Every structure is written in structure tokens, then in C-alpha cells.
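Presented below, as C-alpha cells, is a lone chain in the form predicted on its own.
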Amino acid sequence: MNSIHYPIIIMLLFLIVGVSNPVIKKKFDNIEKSILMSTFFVAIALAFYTFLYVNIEGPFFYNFGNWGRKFGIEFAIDGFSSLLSLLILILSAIIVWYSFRDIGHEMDDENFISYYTIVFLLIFSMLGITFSNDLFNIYVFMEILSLTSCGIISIKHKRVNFLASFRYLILNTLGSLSFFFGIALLYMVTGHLNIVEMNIAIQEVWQVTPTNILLATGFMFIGLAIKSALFPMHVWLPDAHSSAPSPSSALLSGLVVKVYIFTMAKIVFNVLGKEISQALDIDLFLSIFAAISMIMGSIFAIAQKDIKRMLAYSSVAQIGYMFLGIGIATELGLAAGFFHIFSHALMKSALFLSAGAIIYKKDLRDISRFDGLGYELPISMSVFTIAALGMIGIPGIVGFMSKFYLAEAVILAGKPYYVVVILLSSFLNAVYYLPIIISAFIKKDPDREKILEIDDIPRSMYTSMIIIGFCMILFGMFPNLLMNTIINVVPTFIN
């Protein structure tokens, strides 16, 4: 079989499967666990076997039907969208794995299947954006990802997962139509969907009409601001975060946002091309935005006393540093920010997952009642620890390096500023994640005697975090082993 069809075999199998499953399987038993474990072993062997593709014969355009470009649907296989589509599907699978055991903690028996179901659907529309090079169709993808990830928080059938997902829902709408409006004043001017064919329209015209072009990538931000939670548009991520089940938080915020910065991304360097967008002060309003995100993102997480809202607020503060190697504009300021986007998955998910297995043994969301609970959950406490230690920059950790590559971008663009920013933020990151470390494993609650016990969780629980928690520790100590790969791509991403 042709190597160049494995992204759509990749995405179709998580498409019939995922629709399959309410009509096939009734029950949730071990038949359909195994079912879903093996499409992510068939789907990441595939994914990696495109990666290797990729990186030795070169990125590769897939047309449907044989229609050109200009005309029909086309999917622009990189190597950094094959990367990425790898690292969806690695972490994805992990989380599912976790999601077996915990999620009967979280919702009904009768709702398995349908979450199953939306996470898939879910995937599908991840890599449907990450390979996509039209934006009518990432606008296509973009709406069934917004539907799928109201999908997974409201699954709970709680008031308060309604309450969020119908925030997350109605602002997300808002974000799509400013994206869709964005879209629609490009295509005014261009007269193509096509990323490639857009991009050599706009050399010729973004002269003629930089007013059309700058109002366009200004809906657009809005837009991908709006679903990627960047401050202050992020007001629907702190409740859809805290409210969704463990599995689904860890999803959002370690997957969903990465999948909309990627398309920011795709809109500086690909659409617009980097001249242009240096030209119309786009990278300098990225970098304030991501300034101001990184800062008061970490504000708001300190003001927190439960687990799930302090996290969700540290990825606000997280987007930024993301949005911020957009905005530097140079291929290491991209690669950083790349970088970001894989560190900070691995990290979120630590901690979202960690977070989760709390919850499910002690019922315990208030951070001040965390004294002594690593000796109780050694496990899942020093994997949060180890996250968290990454989040605030401590070196031999993947969030160090993140924040190294970020700070050596922005000395060598000539902005040392923005070295303040990151250093001030790590300090606030500091200040809330500290705490709960020295509450878990120095401070001495009363109630818990202080001797050090294995976690008394699923093993599927512990042994994901594990996975992570090495993952972590691994490109910490050896970052070249995904950085090579991502400074190698960046030259071509970037016109």
C-alpha cells in the first residue's frame, strides 16, 4: 500500500470506529477496550511510519479525487504535521488507556460508549486540522472539534458541566464565525481556499488591499484566541476545565489548544508569509498578546484553591509562551514555541491526570487540604511534582528547555524584554505550584499517618502517568532528541 494514504487511513479508522461503536457495541466490557486500544496501535504505526516518510522523501501534497489544488479538498503532509499528528495520537492513546478505570468514577455505565464515541470523533477532527492546507476545511474540522470537545464535558450530565459547555459552546460559535468572517474577507481579495494558492495570490495584492488582509487575520486571531483560551479571551476554559471529567481536561487543554495554534501558525508563515505579516505588525501584536496572556494567567492560577481551576488557569498562562514563538517571527522562535507545544502536552496531561487520580481516590479538589498526601499517593504526587517543577523551568525537565529555547530566541530577535516576561511568569508559577508540593510531601496532616505507601489506584491509572512522567524526564535531560527533528522542519514551514 502507498505510504502517502496512510494519514487518511489514520483518519478513517478513528471516523468508522467512532461512529460504529453505539450501534455495534451496547455494553462496555473488555471486547471494546481492546477494540479501542488496537485502532491506536494500528493508527500510531502508521503515524510513525509517515513520520519517517516524511523526514526521508519530503513533505507530500494529498488531492482527493486527483482535483487540483485549486479546486478540490488537499491535505499537506510536513514534517511538522506528521509530528504533531504522532503526538496526538501517543498522548491520546495514554489517556484513554487512564480513562478506562477513571472515568467509571466520573459518569454513568450508560454514557461509556458515548464517550468513547466523541473522543474519537474528537481525534479525527485534531488530525483532520493538522493536515488540512484549506481553511474552509480547517473552519469544517474546527466546527466538529468545538461540537465533540462541548461533547466531553458535558458527558457528566451534571448542572454545572451544562452550565460550562454551553458557555464553551456559545463562545466557541463566536470565535468560528469571526475565523469563518476571516476566511471570507481573504477570499474577497484572493479568490482561493487553498493555503499555497492564497499565499501567492496575497504577494500580489496584499499592497493593493493590506486593510482587507489586516481585518481578515484580525477576525481570524479573534477567532483561534477565542478556542485556544489566549487571555483575555479565555473565560469559557476555567469552568469546561474543571468540570470535565479528569481524561477529558487532560485532552483539552493537552491536545484540543495545541491543534488552533498550530492553524495561527499556518496563517502567519503559510497564508500570509512572513514579510507580510512583519510588514502589517502581526508578530508584534502576537508577542503582546502572549506577554499579557503568560502574566495573568498566572495571576488568576494563584487566586485558586481548587485543583482543576489553578490548572486550567496555567494553561491560559502557558498558551502564551506558545503564541509568543509565533510572534517572534524567527525559525528558532518558531521551533521554541513547536517545542512548547509538545513539553507543555506532556506536562498538562501530568498534571491533569495526576489531578485526576486525587480525585478518584480521596474525593479531594481543595488545595489546602493536600498535607501530607504524598506519602498517601506517592505516585501520582511525585509525577504532579515532576510536571509542575517542569511548568515553573527547573532544568532537567522538558518545561525548562521549553523556556531556554524561548528566552535564547528572543536575545537573538533582539527583543530581551520578553526575557522578563517569561522569567516573571515563571516566578508566578512558583508561587502556586510550590506550595502544593511542600503541603504533599513535607507539611503533616493529623489525620494521615506519614508513611509512605503505593498508590491504591488502577494500574492503568498509575502506570499512564508513569509514561508521562518519564516522557518528561527524557527530553528534559536529552531535548535535542525532539528538537533536531522540529528545527529541521521549521525552514520549510516558515515562507
The other form holds:
Amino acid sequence: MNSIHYPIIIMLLFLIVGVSNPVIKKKFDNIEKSILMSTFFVAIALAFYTFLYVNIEGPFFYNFGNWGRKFGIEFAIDGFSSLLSLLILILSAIIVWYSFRDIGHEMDDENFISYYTIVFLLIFSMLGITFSNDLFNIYVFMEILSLTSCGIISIKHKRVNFLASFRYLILNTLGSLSFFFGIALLYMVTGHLNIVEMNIAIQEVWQVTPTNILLATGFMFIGLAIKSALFPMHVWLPDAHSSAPSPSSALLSGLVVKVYIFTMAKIVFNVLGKEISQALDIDLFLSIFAAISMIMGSIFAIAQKDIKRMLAYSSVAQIGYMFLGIGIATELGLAAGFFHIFSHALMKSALFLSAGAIIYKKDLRDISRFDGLGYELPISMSVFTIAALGMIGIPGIVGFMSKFYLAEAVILAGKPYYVVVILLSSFLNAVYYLPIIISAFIKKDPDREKILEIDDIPRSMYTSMIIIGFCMILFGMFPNLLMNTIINVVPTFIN
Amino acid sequence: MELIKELLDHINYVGSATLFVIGLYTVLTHSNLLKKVIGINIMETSIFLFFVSIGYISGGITPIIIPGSEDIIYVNPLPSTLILTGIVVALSITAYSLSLIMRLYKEYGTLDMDKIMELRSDGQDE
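Swap state to the form predicted together with its partner chain from the form predicted on its own:
Time for the whole complex; same chain goes first.
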């Protein structure tokens, strides 16, 4: 079979397995688990093959039913979208592997199978946004994504979850509608929905109707900023991410918000093009919002007592880094922003999974009661520590490299004041992450009897955490494994 | 006079922008959960109106090709088809939010967001 069909086959696989699962299976047993994991296995193999194919043969466009660009639906499979789809698949496979035991702690038995249906539709829509080269298609996938991401919060039947899910749904819908209005305004000027055709049309007309294009980009930016929780629009995020079951929080914080950031990069560089977005000062707006977000997210995180709320606010700050990468709009800046998408996905999912393990074993969410926890749950706390040190920016862990690239890009772009923001944000990260590490490993818990015991948590939970922890150190030591691919891809966005 | 003429020529756009703002105002200021959902629906309708107006050409006819006739102006059918998808999306969001509202009413006994927030701050959760 021709390998250009693989991306759509991966998506169909998730759609079919996700939808047919609750019909054919009534009980959540080992057969069900193996069906889910083998789906991931096949999808990762196909995505890896696509990734290699793109790197050897070059990026390609996939037209549905050979309708052509002007009428039909199109997928753009380039180096970055194939890499991002690989990240989405591998990380969600690890999180699903972790969740097999954890969800028993979080929700009712009869909801297990429907939970995985929602998760599969969530992955389906994330892949759709990543590959799609058509703005209306992106909107439709975005709506599926917002419904499913509310679904994996409200599946835990507690009143907090219903409230968090409702607020998330309302704000998410406001974001989608704002994005949709932006699409309508751009369609009015260009008469196309395909990103490539739109770009050609905009380059001809942008000097005639700059207000229209600026308004459209403003609407789209607000929509995507609500959905990816940039600072003033982040109000839904702490409730949603902290009340959700731990695997859902890891999916939401590690992957879902990243897809929206990639969409923003598509709009700024592929739809408008670098020159036009700079002429309309869009990069300036992005950088300012990003810088405010980097500082304010960290300041809010310091005040939190609940560990998952703290991690949620920390996401707000980290999302600022990625938007700053897009806002700098140089090749290295965009590459640093994209690199941070990967490093933050690894670090934040590791943090949420280890926090989930702590909640699973000790039912403990209050940071002030973490004394001596490092001796009771050494594996979980070690993974937590690695990820937290990465967030602060200690060399050797993947988070350091993304900050380093970003700082370098900022200086080369001639905007050295952003280095101050990056350093301040790292310092604030240290203020709220270090006390947890210190109290977990240095302070003594008076009630503890044994000196050191190995985590008494299910095997699927600690193996998945160890894999992510290993990846963080691997990419921290050898960042070029990722960066080389990203650097190769970035010129297609900038020029 | 010029301004009024401009407004009348683009009455669809003006109307949809007004509806969008009315919907946004309803969502943001009303504390009743059902009214928030109604506001969302008004916003969605405003965008549908906007999209369909873009495709309308005055004097155009339904885009069905009649053999043998050359100089006929057709209305752009693409926005209308897109809006069909948009309506489905809007419907599913309304259905999901209404089911969440039912759950919230069962849990908190009220539909007022302010009262729910008060109950939350009293520490009755968990």
C-alpha cells in the first residue's frame, strides 16, 4: 500500500476503535487493554514510518478524493506535523498505559470503557488539527477536541468536576466561536479556506484591506489564547486541570494546549506569512502577552497549596515560552518555541503522573504535608524531581535546553529584555518547585517507620513514569536528536 | 446620508456583528447557566448569518446548473454547506452543556452561577 495514506489510516484507526469499543465490549478486562495498546502500537509504527518517509522524500500534501486544493479537503504532512503526531501518539500511549490502574481510583467501574472512547476521539481530533491544511477543518476538529477534553474532566462524577467542565466548555466555545469569526473574515477577503490558497490571496490583497486581516487575526488569536490558556484568558485552566483525573490532566496539560499553539504558528506563518504579520505588528502582540503570561503564571503558582493546582498555574507560565518563540519570529526563535512544545509535554506529563501516583497511594494533595515523601515513594518523587528541576532549568534536563535556545534566539533577534523575563520566570519556578523537593527528601516525617521502601504502586504506573523520566534526561543530554529535525523544518514556516 | 446608505447596504454584516455582541454580553454578564447557553447559541447564529451573507450575491439563483443557459449568476454554495456542519457542532455543544447543567442542578440545587460559587467557597466540596 502506498505510504502517503498512513496519516489518515492512523486517524481512522482511532476513530473506529474508539467508537466500536463500547459496542463490542461490555467489561473492562485484559482483552480490552490489549486492544487499546495494540492500536497504539500499530499507530506509532505507522506514524514513525510517515516521519521517516517525510524526512527522506520531503513533505507532501494529501488530497481527499483527488478533489484538488480549491475544492477539496487537504492534509499537509510536513516534518513538524509528522513529528508532533509521533509525540502525541507516544506520550498518550504512555499516559493510557499509566491510566489502566489509576482510573480505578478516580471513577466508577461502568465508565472505564467510555473513558477510553473519549480519549481515543481526543487523540483523533488532535491528530486532525496537526495534519489539517484547511482552516474550516481545523475548526471542526477543534470543536471535537473541546467537547472531548471537557468529557474527560466530567467523567469523574464529582460536583467540582461538573462545574470545572461547564466553565471550560463555555470558555472553550467562546474561543472556538471567536476563531470561527476570524475564519469568516478571512474567507470574506480571500474566498478560500485552504491555507496555501489563502496565503497566495492574502499576499495580493493585504494592503487593500489591512483592517480586515488584522481583525481576523485578532479574533483567531483571542480564540486560540483562550483555548491554550494564555495569561488573562487562563481562568478555566486551574479548575479544569486540577479536578480532572490525573491521566486526563496529563493529556490536557501535556498535549491538548500544544495543538492550539501549533495552530497559532500555522496562522501567523503559513496563512499570513512572516512579512505581513510583522507589518501588522502581530508578533509584537504575541510577545507581550507571552511575557506577561510567563511572569503572572509563576506568581499565581507560588500561592497554591494544592499540588495539581500549582502544576496547572505552572502550565500558564510555560505556555508563555512557546508563544514567545512564535512572537520572536526568527528561525531559531520558532525552533526554540517548537522545542519547548516537546520538552514541556514531557515534563508536565511527568509532573502530573507523579502527582497522580502520590494521590493514588497517599491521598495527599496539600504541598505542606509532603515531608519525607521521597523515602516512601522514591520512584515517583525522583521523576517529580527530575521534571521540576527541568522546569527550573537545571542543565542536563530537557527544560534547560529549551530555555537556552530561547534565550539565544531572543539575544540574536536583538530583544535582550526578554532574557530578563526568562530568567525571572525561571527564578519564580525555583521558588515554588524547590520547597517541595526539599521537604520530600530532606525533612523528616515523624510518623514514618521504615528508612526506605520502594513505591508500593502498580507496575504500569511506575514503568510509565520511568520511561518519561528517561526521555527527559536523554533529550536533555542530546537535544540535537530533536533539534536537528526541528531546525530543518522551521525554514518552511518562516519563508 | 452616506453612512446610513453604507449601513443599509451591509445590513447583514451589521446585524451579525450586533448579534455577536449581544450573545457575548449575555454569556459574560448573566449568572444563570441556561442564559449562558442561550448566549452561546445567539453568538453561533450570528456567525452563521455572517458566513451565509458572504456567499450571497444579489440577483443570484440557487446553484443548480441548468443545461443550455450560460449567463446565470449562482449564489456561492460553499458557505451554506459549511454552516450545515457548523449547525451540527452547535447542536452537540448545546446538548452537552444542557446535560452538564442537569447534573449541576442535581448537585447544587440551583442554576445560579453566583450561588454555586458561594456554595463552593463555603467549603462544601469534596
